[in-house]
Structures are given as C-alpha cells and as structure tokens.
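What follows is one chain in structure tokens, specifically the form predicted alone.
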Amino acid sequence: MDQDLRRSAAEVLDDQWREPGFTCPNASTYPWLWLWDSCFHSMVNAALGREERAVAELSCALGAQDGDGFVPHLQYLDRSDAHETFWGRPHTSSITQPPVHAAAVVELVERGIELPDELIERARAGLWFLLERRRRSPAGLVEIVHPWESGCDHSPRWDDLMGDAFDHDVWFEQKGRLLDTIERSPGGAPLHNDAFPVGSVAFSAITAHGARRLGRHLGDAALVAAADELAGDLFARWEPGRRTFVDDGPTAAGSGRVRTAEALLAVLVAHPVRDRDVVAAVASELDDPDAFSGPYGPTQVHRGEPTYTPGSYWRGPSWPQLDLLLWWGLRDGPGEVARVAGRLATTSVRGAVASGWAEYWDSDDATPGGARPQSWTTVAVLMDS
C-alpha cells in the first residue's frame, strides 16, 4: 500500500476531525455531519488502524437514530436550530441516505475491530425500516422520497420529477418543495413521496448490499432473505439494449433510463452464476473509452448520453464514494470482470491524488470539483492495494 497515500489522507481526515467524534466533510462547504459520508470515513479510519475514531465516527453517525430505524442523512451536532423550519425537525434532516452503515460494521469487524452490541443492532434497525417500513415500488425496489436520499443530488435520472431543464437553482428550489410532500409516519419518519415515488436501483442495491453482509455476519436468515429477494427485483430491471439497469416507477420509461455510473450499482448483489453475463456488460461498459471509462476514473454519466456534462456537478465527473462501490461489486468476478476492478481502482486513486482530494473530478484530466479536500475521496485507501 502506498504510504504517502495513507499520509495524505490521514491529513485530510485530521483537519475535518471534529467533536464529539466526527469528520465533517469540509470545514468550509460542509460542516456537519453526512450519513454516508461519516461511514465511509469509518472505513478510511479502519483502514489506517485508527480503530478508535472508526468506531466514534459510525457511533455518532448512527447516534441520531429514531426508535422504528430511521437514520436522518444530517445532523447539525452543535444543536444548532437554525436548519429546523427547513427540515421541520431539530438538529438533524428529515430524509435519510443510502445505507453504507450496514456494510461498515462489516468491514470494521473484519478487519478485527470490537463494536458495541447496541451499534450493530442499530445499523440492523435502520436496514429494517427502509425493508419494511419504506414504501416499495410496483417491480419491488425501495422508493426514495427525494433526490438527496440517493445521495446522486443532480443526476440526470430525475429529470423527469424536477421540470424544466436543468438548472441548479431551480431544482434546489424543487427540492425544498418535496420535502413537504413527504409522507411520514406518526413518528416523523420518512415513507414515501407521492410526488416523487421512484424506485432506485443504486438505493435498493446498497440496501440489499448491506442486508446481506449484515445478515451473514450475524446469522439473520431473515435479512438476508430480504437482501436475496430485493436483489432478484434489481436484476429484473436490466435492460439489455441499454445496458443499464431501470429505475421503477414514473420515470421508468424516460430519465429513470439514462445511462450513469450508480445504475450500474446492482453489481453489489449480483449472483455470481445467474447474473454472469450482466456483470460482464457491466465491467465492458465502465472499462469503455466510450461509455464510462476515463484515465483518472469513471465518469458518472455514459459519454453518449446528452446530459453528459464534464465537471458539471452530478452530470458527468467522476465521484469517489460510487467508484470505491463499484469495485466492491467487480473485484470478486472472473477473469476479465476483476482486471476491469483493478484498473478502475487504479484509476479513480489516480483521480484522487491528481484533484487534491477534491469531492469530485473531470475523469479525462481530474479537474478538481466541488469542495478540496473532501474527506469521503479518502476512499482511496481502499481501493489502494
């Protein structure tokens, strides 16, 4: 393993440290805590054998936890109310994001690390509330209930929910206005979105993704039926003249079709004798010049797309947290399908380092993106070996 790379991003995760055992993501753009990107800076942690901060950084990620499993994908741990008419709801967010705990309690065990009982069963709860209490669409994936759930904020895939053409200030205005058509329960939880009733395939496949290494690792025949059963609907939504997987719902026919990076996510749950011969249209498309392959990582949008956009934010750069993902769903394949893991992997640390650290980056000559450093590109460790 590279140890300037190690140095580096030990750097990084020092100066966005913060109390009471969180690392903000940037102190400048983003000073709170991020669901999915506090447990990704676990794993970074783990990795670095700062066992420790692993532990404190998903504990306080997991922290803000309602009773029935809802996970908020923002809290403001200053308790600062300034963000409370926003959400309607005190320091924290009212939507979650894509359930990476799950599988960070995983890697923290594997890698030897003790955690509390109440953390795992935590992260098992918050798998349980968007199995069971998260409306599901008609084909059966999980339904978000708006764009900052799927972490992807601006992907072309949403297009058809948002109105007019892409504009940043316009969808963040849309965007406030979906939080009030949220459905919750009497508890304030999220359930679904009338207004937004998309089935995502990159949701439901790092929710599946998670219920099963969950499961496995604590003998839960239940969770991981639910991951299998979750992962046969995702693999019905292939489309092969497309080469991408569909979304569910109203945009099924339209932007939920468009080609990007996290559609391909699917390959997390894949099975590795039924769905061999998707997996390897898979690994073609993101080792492709002409789909999704760059020299510095895999843009996020296919380059034959029309919303394809370098360096526009969600409409083409390459984004660290989805590229570390994908590997994880490439890296265990035959032949072909792992030499395709090894390069992507190779190319996105390459990105990384060239950008500075930055949130994203152009993947043809990693212009930096968004906020530098980022914490979460720290991922780079990971896929560094």
Ligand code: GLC
Second form
Amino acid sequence: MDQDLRRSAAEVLDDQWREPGFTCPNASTYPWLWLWDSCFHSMVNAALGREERAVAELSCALGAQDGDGFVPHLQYLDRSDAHETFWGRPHTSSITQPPVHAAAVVELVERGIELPDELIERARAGLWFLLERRRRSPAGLVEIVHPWESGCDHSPRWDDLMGDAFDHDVWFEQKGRLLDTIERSPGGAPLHNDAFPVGSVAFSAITAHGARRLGRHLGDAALVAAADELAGDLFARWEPGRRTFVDDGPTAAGSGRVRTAEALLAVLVAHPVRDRDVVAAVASELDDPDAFSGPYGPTQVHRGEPTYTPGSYWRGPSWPQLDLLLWWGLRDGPGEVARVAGRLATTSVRGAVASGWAEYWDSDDATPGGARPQSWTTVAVLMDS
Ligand code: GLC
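Given the form predicted alone above, produce the structure of the same protein in the form predicted in complex with the named molecule.
So here's everything in the complex, that chain up top.
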C-alpha cells in the first residue's frame, strides 16, 4: 500500500470537497455533483478511513431520488437554477448515470461502516427502478435514454444515432435534442426514448452487478434473481468473432459492435463455470498490446477500431473508473485472468499518478486529458492493494 499515493489522493479529495457533503469532480470543469463520480469518491474515502465523508457523499448522491426510485445524475447543490430550462426541472438533471451506488453501499459495509437504513433502501429502490420501470430492449438489456446516461459520453458505441462523422458540436446539439424525446412516468422519471432505445451492455452490466452484490448482502432473493437473469441476457450478447458484447437495439448491427472497454464490463457478472471461456477471452483482449493493453492502463477503444483516437475524450484514452470496474470483474478469476487483472490495476495506477490525477490519459505515455486533478482518478487507491 503506497502511503504517498494515499496522501496525494486525500489532498485531491479534500481540495474538491463541497458543502453540503460531496466532492466535485473538478473545481472548474465540473463544479457540481455527478452521480457515479460521487459513488467512486465515497468508496475511496472509505478506503482512506474517512468514514463520515464516505457516508455523507453517498447519501448526498442519492438525496434527490424521486418517488419512482429514479436518481438524477447531476445535482446543483448550490440551488442554482441556471440549468432549469435545459433539464426541464430546477436543481437536478432529468436523466441518470450507471448505478454504482449499489456496489458502493456494499463496499462501505464490508469495510465495517454502518449505513443508515434509509440509504440502503434508496440504493435498492434505485435498482428496482432500472430493473422494472426502465424499458428493456428486445434481448432483455436495460435501455438507456441518452448517451450521458452511460457516463461514457462520446463513446463510438453511440455513433449510429448521433449523426454522420463524429463532431463535437453536432453531438452536443443532438444530445440537447435527445432530451426532448424521452418518455417519462407521470412523476417525470425517464423510462424510454424512441430516438435512443439502446440496450446498453455496459449500463446493464453495472446494474446487474449492483443488484447481485446488494441483493446478496441483504438476502434479497428477488434482487439476486433479477441480476442473474440480466447476467444471462448479457452473456448471450457475446460475439466471438468480434470478441466483444454487442449492444441491443438500433445499433446492434453497427456502432453497437465497436470494441470498447466499457462493453467488456459484462465480466462483472460472469458465471464462474458457464462463462469461463468468455472471461478468458476478455482478459486476453485487455492484456493484448494490439487490442487494449497499454503501459499506462487499457485504452477505452480497441486499437484496431477505425474510430480509435488516442487522447480524444471517450474515443481512446484510459479512464480510471472503467479500469477499476474491469479490475473488479477479473480479479477473482482463475490463474491468468487474475494475473491480467493485476497488471491492469498496476498500469492504471501508474497512469493515474503519471498524468497528475487527470480525468483520463493516453494509455501509451500518460499524457493527461480533460480536467486535472479529477476526483475520481483517486480510485487508484482502491486498485493499489
Ligand atoms: C464527463 C464524463 C461523465 C462524468 C462527468 C463528471 O461528463 O463523461 O461520465 O460523470 O464528466 O466527471
């Protein structure tokens, strides 16, 4: 355990701590609360022994949950209503992000932290909203209603639905338009989007993983069964020729097949026997320097993809929070799979440090990308074991 790494991570988190109890991802680029970022911050604070902050941030992140169980992905906790017209509601966004909160709850509990019952119930309700109310794709995957819900905002996985060639401004406008076509519950919770009905492998994998972990922790058989069913549907999306899991819906024959790191997250819910060969194939992709592997962590897009653009936001570099989730998915695997997980963690931690805690970085030389320092990059503390 590297004490300098821990000290430096704690400093980043301290500098970006905000009232009433959350860490902003970056003081200037991202001054507000983002849902999945806060879940990662909470787990790092727990690992650093800062129990109070860990609980406060997770509570804050789930604090704006509505009666349907929907959790908005952005909160303007200074009560600013500057974004009200954009989202159609004051103080929060009107879409969500991957439900890492369920795994965070279990991580905190496993570190001996006592959590308020209300927090645990919010995490459970958040999962049921996604499992039961959110529309499923024909193959049973959980749909997202907007690229921002994936957290992987400009991933080439969305290309087919965003216009012609990738262009930052065109995408931004299209993302604005996509907010208008979301179908909502009477209470306003986002349920489906005819203009973006993507059954996302990555989002479904994080949902199933959270449901399985929380379900097992609570002894909630229904939650575990729902997770197992979704896990089965996910593994049916494995495409041996491409060595990736394919999204369901309108992108399934096109951009939904682009080989990305986030699409490999199905390994989070692999069955140890049934899915053994697929997990081994995923590990070998992540360890292959012609595919994803790099000296500073895995690339986010396979190096052989025409869309692979080193250094470009969500089109190539290494992203620490994905690295953590991939490591989780592989570290308990047999022999070589666990060794790959170890190498992935070591190289990602190296990238986090060499990039100066950048939001993302080039897998080959750690050139920093995006905001710096970025709070979620402190997940290196979790991978440095
Ligand atoms: C970017 C990322 C998103 C993250 C946010 C704050 O928008 O794509 O996943 O939550 O920044 O860090």
